[in-house]
Amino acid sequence: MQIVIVGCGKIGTTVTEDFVAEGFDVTVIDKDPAVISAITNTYDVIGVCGNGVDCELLAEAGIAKAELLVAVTGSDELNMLCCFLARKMGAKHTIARIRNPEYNDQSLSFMRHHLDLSMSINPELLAAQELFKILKMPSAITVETFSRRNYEMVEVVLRPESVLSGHSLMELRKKYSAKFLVCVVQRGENVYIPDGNFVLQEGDRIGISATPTEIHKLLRQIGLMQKSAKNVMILGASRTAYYLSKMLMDNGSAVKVVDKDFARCEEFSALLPGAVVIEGDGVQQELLLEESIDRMDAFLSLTGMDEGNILVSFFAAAQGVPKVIAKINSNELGSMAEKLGLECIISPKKVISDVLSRYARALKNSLGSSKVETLYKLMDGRAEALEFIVTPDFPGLNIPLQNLNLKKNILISGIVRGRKAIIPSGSDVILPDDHVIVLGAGTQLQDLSDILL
């Protein structure tokens, strides 16, 4: 499948890396020759230097034969124009990054229709939605939803005092009344799809799947349930902070935002008059202490500086803030921060990458025995969780799961049938129109039939 990516910034580069890993034929366009040189030297892609709205350039990039064009430059308007031209020149699907809050749902709907956009993506809004889910369930480090929120997967870290440590999964299923499944475990650099004999250890990062009600029930039973964050401090009056603050305030939470840019503080106050906005350098510990950081339910560092976000987050954790989250775009710094003990990290480029990978994989398998509805990359990208909608030609229909010959490191972690969510056992079967959630480690699934040997 041929894909053209316009704009090779942080998000464009991440998407390029993922699409190449997926095996797609990728052509990248950027007006900076140094950027094109760097990305073509790193990845097996074709690079074209120039303006993404130049029709001759788009033709040179092979737009007429492209299945998908993704425009992720720094300009919303250029992205939209690029997608419009690409569709006129033969591209089958187009996706534009549109991040300005002034483009509301109504105007976006209008533009998608008249520009014939397949999808618009807003990294900051999607990141804010991810953060909001976590703040509603602070004991988790990530919360992924499936089948219109009828099924969830949460990741938690087993701390030294965890009651789960030292027990096999079979023992835990018998010990607790909640219906759940531990479907993936990261231990150090290794990721496991565990069976019933797998014994959990202190420090494990585990993925638990169940219905939202059963997950809450389990977290209460093991003493990990925390109330949703009601007093939140955010460092950095960014677009992500704006979207998140609005969601939190609409949900009844009190929000305090700190930023050293006076103009940005004024703009933020005008957009969200209910928020408390403080002009000041959030790196200064005295300021954070004066603003009662130690009384907050959650602290989020969302500035554009990864290093600063990490350092301030460690300070917040040292003040006893129950939930601390840092925005980190650098994979290397994110991994380093996690090893040093910073559990919860958000990366807007990763959120966008998941969305675009899901869309591209759904296009690729449109003639297969299932449809990709949801895709998440878990455990630092070492595992994937996919939701498939089953079509009548799936070869594993009506066969008990215990009799399916599954590939190694594959687990069917959930089945949603209508509104009924099923924690699968060996006697359960897959039926047409089921939503099937599959976990895979060290493999990429394009189609549900790929789980079978």
The other form holds:
Amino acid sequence: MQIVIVGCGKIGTTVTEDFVAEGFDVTVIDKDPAVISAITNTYDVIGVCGNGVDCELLAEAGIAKAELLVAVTGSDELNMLCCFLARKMGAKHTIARIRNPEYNDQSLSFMRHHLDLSMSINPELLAAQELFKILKMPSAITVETFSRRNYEMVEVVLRPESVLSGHSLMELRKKYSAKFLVCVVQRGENVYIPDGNFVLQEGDRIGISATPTEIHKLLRQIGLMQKSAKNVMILGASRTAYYLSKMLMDNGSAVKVVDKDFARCEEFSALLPGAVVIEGDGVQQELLLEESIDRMDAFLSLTGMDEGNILVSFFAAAQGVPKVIAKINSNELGSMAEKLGLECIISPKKVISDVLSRYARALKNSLGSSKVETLYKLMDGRAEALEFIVTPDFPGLNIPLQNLNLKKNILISGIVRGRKAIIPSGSDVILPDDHVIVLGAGTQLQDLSDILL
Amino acid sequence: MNHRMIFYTISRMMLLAAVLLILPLAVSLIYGEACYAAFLWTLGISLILGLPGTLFCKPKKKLIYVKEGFLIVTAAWLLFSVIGALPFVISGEIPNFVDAFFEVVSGLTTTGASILANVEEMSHGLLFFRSFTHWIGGMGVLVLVMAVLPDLSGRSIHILKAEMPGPIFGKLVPRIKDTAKILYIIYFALTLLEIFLLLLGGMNLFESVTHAFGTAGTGGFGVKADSIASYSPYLQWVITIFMLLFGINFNLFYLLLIGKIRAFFRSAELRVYLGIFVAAVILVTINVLQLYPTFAEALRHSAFQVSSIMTTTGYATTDFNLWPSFSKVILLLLMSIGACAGSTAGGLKVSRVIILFRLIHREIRQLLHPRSVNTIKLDGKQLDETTLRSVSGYFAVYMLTTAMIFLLLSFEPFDLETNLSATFACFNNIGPGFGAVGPVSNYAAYSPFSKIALSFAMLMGRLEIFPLVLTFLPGTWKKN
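Taking the form predicted on its own as the starting point, write out the structure of the form predicted together with its partner chain.
Let's see the whole complex now, leading with the same chain.
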């Protein structure tokens, strides 16, 4: 499948990396020759140097045969125009990054329709949605939802005093009445798909899947339950902060925003009069203490500086804030901060590249027997959770799961039938029109039948 | 530096060498010649060298950078040359190892310079092997590896860049593997076409295949003592045209293949290449007119020789050593220009020459209007300063290397013309020169020292100097 990516900034590069790993034929366009030469030296792609709305250039990039064009330059208008031209020149699907809030209201659907866009992505909004999900369930590192929120998967880290550590999964199932499944474990550098005899240890990062109510029940039983964050402090009055604050405030939480730029503070307070906006440097510990950081339910550092975000987050954690989240864009810094003990990290470019990978993969097997409905990359991309809708030609229909020959490192972690969610056991079967949630480590699943040997 | 990855890749190259040896082995068996044993031995040796590394030394990290790319290419070519020399030595047809090494380097680098006094005495198996090295070396051994190996990271492009000649490397399709495949398919198809046309002209199969290999790789090893001279005018014209074709950038053939005919003919490099060819043929024809009975014959010989020298092939239909000085100087200049980038030919490459002339033009304008801002374009695209710098840098290194080789040869008891043309002919991968190394003589008279120097000159010419130089610099191997 041929894909053209226009704009190789942070997001463009991450998307390129993902698409190449997925095995697509990628052509990238950027106007900076240095960027192009760097990217073609690292990834197996063709680079074309120039303006993405130049028709001749698009033709050279093979737009006529492209299945998908992703426009992620810094300019919304350029992205839209590029997608429009690409669509006229034969690209089958187009995705534009549109981040300006002014375009992201009612006019968006109008524009999307008339520009023939398959999808528009707003990185800040997506990041805010992700953060909102986490703040609603602060005990989890991430929360992924499947099948219209009928099924969820949360990632938690087992702290030293956790009641779960030292027990095998079989024991845990008997011990707690909640119906759940531990479907993936990250221990150090390794990712495991555990079976019943797997014994959890402290420090493990585990993924638990179940219905939302069961997850709440379990978290309460194991003493991990935290109420959703009511008092939130955000560092950096960015667009992400704006979207998030709006969601939080609509949900009844109190938001305090700190930024050192007066103009940004003013703008923010004009947009969201209900929020407390403080002008000041968030790196100054005095200021944060004065604004009672120690009494917050959650602290988010969302400035543009990775290093600053990391350091301030450690400070916040030291002050006893129960939920600390840092925005880190660089992969290297992210994994370093994680090693140092920062649990919860959000990377906007990763959020977007997840969305795009899911779209591209669904596009690729739109002809196959089953469609990828949702896709999440877990544990830094080392495992994937996918949701498929089962079609009648799936070869494993009506066979009890214990008799299915699954590949290694594959787990069927949930079946949603109508509104009923099933935690699968050996005697359950897969029926047509079921939503099946599959977890895989080290493999890329394109189709539901890929799980079978 | 990723030593394991280098070792692993080279081990796999040895296995490839073993596979490739099957072909000459088969030829020698068909002709029932004794040299099949030599091929079997060599095949066994490359298997022994390649197997352990491939089986037990899988690298954990596959990351390679520019440096590793250069080292892999150099190591692969040196090893291929040493392995390739073995059949000649073992069979006893070229008993001296230095001679055999020279012959094989000359084959792999598509030079076509020989130390054999009488080729017609050689067995068919070894003659086929000699021409086959042209075919393999022409497109590049590592490009072949890229086309057939399954696991490649995006960074393998460093290997391809180091092996493909020319200032700018352009991929045809997003994936390296597919690009390498397309290149080999075009190469293969053109070779088959030439074999077919040569068969039509009454050449026998063995000679058609070996000559097609020699033309495709722009090499120049023949199977007759007088090269192409004894063949019919039709066959000479076929070879003339195919030499010219194989001197064209293969990326342009791909454009033809996907129907972009206008883009093909709009290429500046192609136009200049054909322009130089036509101009040189006219000048040489006029200059040699009185040497031949008819105009047609003069035209045929000059077209053949110009095409042969310009594409750095080195076939000859006549002893151009006897031509007037003017023609010889033109041929000598053509030697260093060479053919298009991205072809199988050697030399500076036409696109570099175009860029160099545009640089001179810019320099002069800059002197006239010191504050003027000038950009340099090729095919309508502006070239960035990095490319320009690398082209002028390459030219400087090219001149310096030529001087060094010339100096090394000066210990030989030959005249200046012989030594200078030998330097040009080997470094630019042509083969025959003038004087004592003209088209009807050979390199046998040179001392072993000079033969080794010329072998390295050929390798440097084929790999465009830097990979080889880098390998022998101590800084490359230092840890910091």
